[in-house]
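This document opens with one chain alone, in structure tokens, the form predicted on its own.
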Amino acid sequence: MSLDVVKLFKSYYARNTVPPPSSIERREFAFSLFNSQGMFRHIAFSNGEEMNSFLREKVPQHAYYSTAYYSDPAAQDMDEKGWLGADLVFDIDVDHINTPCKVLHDTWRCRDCGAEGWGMVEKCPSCGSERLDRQTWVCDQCISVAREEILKLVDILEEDFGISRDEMYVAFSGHRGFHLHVENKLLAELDQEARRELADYVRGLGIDPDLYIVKARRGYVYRFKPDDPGWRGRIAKLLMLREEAGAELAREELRRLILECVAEARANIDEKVTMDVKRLIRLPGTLHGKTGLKVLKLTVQQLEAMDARSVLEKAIALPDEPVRVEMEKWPKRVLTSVFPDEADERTLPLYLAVYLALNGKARILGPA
């Protein structure tokens, strides 16, 4: 199986030219190779032609580049690279979000009592153990949730920080979500602490509802208007959609409504990625080694115009010729496909078979 995947990846890189990231000569690159342990990093290229020659020769399973800019990106010691700044990057991964579709494709099994089931659980509902084996998959409903999170983030960055969407681009990671990149010279100089504060802001952390309410005659009311800037106006807009918020309320009731609005409007990012000023991140245009899908670069406007199904279809880079696939426990929904009935063997397009096989749960039997 692995040799066939290498051949498919090799054919992809032979037929396609991967666009280089901006300021390629200042970026560090890193790669994981098929049938090889560890990551090969501290690699630098002068131009896109060099980078594509490497991809065609080495055929990596995973390809990354640094969000940071360095004076000497090939230096083996991180302290000798000469950090010059870093793009501001946000990561949204549905693996951390309990989407309603998880009961259709994710499974768990308790290592202690043997109980098993579908969906996302933090610990075994039978014995309380946290020692769980999990099998997780992604479908268009998952990606739709991640897409909504990215668009909420874009709105916050535009409205509250004045960052132009012309300085942003989105990358579908090829697996469970999206990365939002901001390339701005001033923001590139932000240190780790400043990026942490920004990450906390977009997640709505530290909002004290008591600072947003005021005493009225018979209770409490929200003190700000929808056209107020930042979280004050954002919460006001959402409160307008809640009938009960139009009246004077008990203090605790209004506090609860405000916190619900914050939870609805916040962007569910992975703060560790945003804080990391030396992050390696997937290279757009390359293939994800766990799915065979393309890391897809999009403008914000393109993402707005697409639904999740369109994103997944555009990320398909491998052939769709039919092949026979066997698998012990099939998800009921994966990518854009639905498997409502039980079966040991199915005929699937090759790209979907590769996705299932790269996760180690399916076996490709041959052409249909």
Given for the second form:
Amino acid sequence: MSLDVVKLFKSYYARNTVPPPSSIERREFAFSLFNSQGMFRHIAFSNGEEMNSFLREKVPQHAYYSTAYYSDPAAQDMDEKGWLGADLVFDIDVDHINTPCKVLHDTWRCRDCGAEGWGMVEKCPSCGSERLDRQTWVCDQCISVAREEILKLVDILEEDFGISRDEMYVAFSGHRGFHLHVENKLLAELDQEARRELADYVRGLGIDPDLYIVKARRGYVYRFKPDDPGWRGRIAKLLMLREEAGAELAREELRRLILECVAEARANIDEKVTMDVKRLIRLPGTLHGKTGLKVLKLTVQQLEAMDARSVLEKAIALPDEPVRVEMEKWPKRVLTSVFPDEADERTLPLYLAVYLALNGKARILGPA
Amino acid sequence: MPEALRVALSTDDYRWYPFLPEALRVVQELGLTLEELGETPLGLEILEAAKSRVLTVIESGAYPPPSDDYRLEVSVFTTALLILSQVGDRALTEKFAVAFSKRVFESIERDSSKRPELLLYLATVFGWSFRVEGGGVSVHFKDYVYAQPEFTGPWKLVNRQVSGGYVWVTWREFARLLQTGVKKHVARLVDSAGVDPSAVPERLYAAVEEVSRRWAEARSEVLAYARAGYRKGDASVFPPCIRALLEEIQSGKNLTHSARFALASFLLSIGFSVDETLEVFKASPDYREDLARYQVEHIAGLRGSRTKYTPYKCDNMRSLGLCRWSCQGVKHPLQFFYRAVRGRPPRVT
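Starting from the form predicted on its own above, please write out the structure of the form predicted in complex with the partner chain.
Below is the whole assembly, all chains and molecules, this chain first.
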């Protein structure tokens, strides 16, 4: 049996209705299609039905919409689109985060010296080359880390910026992380500079520890109390958990401790996404063409109530009929499954087989 | 936002804060029309003063202190904005707005201790959300990041007290935020001061041309850009009329007298030296160094009447058969150049 992904995607879109994004008529859409190079951009829809008939007819491999609002979203030239504003968007992607599970599923191979191994490496540990072929997978532990980051982010946005969770929604990207969308009229007009400042804020970037400490008798102490607002209190709370921070400290020592607390409390976002006021981002409800998982829209409350495993389970959109799968290098952990033993061939649910085939070199042999 | 923000404005305030809606109403009450700017003695006085304000900013980077007559001051200010909007160069507008906001800051600082309500009123005019508390002012973060003077150290948002969407600042810091607010407000006023170019009277246009020329002289980096573009054969910063002339001359055609004048005066205006301009003309089959030098130096204002000639405006180019295009919002080839250099080339049809 050869894998007919298009057919699976087609049947998904035939059976499901994708909810339109807010102000759909002001958004630009973009799609990449199976068996076709490049991105089809500058597409606009006036309502959800139009968008869904497009999805059913074209069956895209990837579907995106603009975080920006335009007066003429279908205009070919970006200058002629008439930018009206953009949602504030944050992206958390475990691709950038060294999660502890990576040694269980990610592999690399050096193109220069041929060395290979498990886990996440920046460059080849034996020859130093940066030309690496990587095979990365996602598992519930990765998603759990990403979920934690999102919840830290939500806390900062709520507490410090006074943004209500009613104005936010979370989307599991269908692959390695989450997007957090803020739809607020006043914030929509923020320019790139302002968005960079907000991105720096949630990342704790640019904190000057000298502004947070004060000279005491024999050394330095932290200036603020745990109930102080913003980063001041956030750092204070974490410092309380550290025994060494109780006493007066040398300046360098206290500075280092503060920065450690910042590293712990910061939300590890990809700042490029937040800064971009004309970003295309995955359309919730559609399928991710590299995983076959659904881009899953959640409220903050829903995400809080779910663990990573249930997020992944809810994102499963393709059938679970058992199929036989063959692959050379199996990850030990992938999505919600664990493969502790070596094997050439396994019987797996179809959705998992599709993920392994789309994202790696698995071959689906046929029904079990 | 305070429920009832009351501030008593005097005509003296209009001198220092001529951008306030109340002050701008003064100009409306005067009933001074665009046509009168170029005709009546009062109009001419205002126009001259406005031009000289902009030129002072170009030359010294500082905005002069306000005059004693508040009516004159407000009229001069709004006319300066009109000139800037016609020149259409964002960098000049920015320079003007910075200089102006520094001047206003003197007054804001004076008022910050005596009349803090005036500062709050300025913030209201800019549309900011804020509340007075804890011996300072809490400003909504969106307005704070909009007006933040620096993005490091104590001004960096991450180093501030941020709570429930508000950033707490001292009155002194509030005054500094307002300075940026003034700067951006003025830039916005220039953007919205758009007037149909066909309604601009001749005298006002002469002022626009003079400002454009002086600004061009002052901008060596723009010149460097243009020179580099010319050398690399990338003439995209030049308007289509000038580009066409460059192509003709490079392909070895002889240009008419008016075409030569248009090209030479354009290149000299954006800062090419006489020798650089001559380089361009050397490709001409009938090039004669002595004659050409004489002509170019004449256009450059080094000979004869000693007037430096500004390039033809678009209307004249059209009449002379040198323009077959329509560049959106452009009345003068130099305008095209400045916008293109700033990355906003006008649409050509």
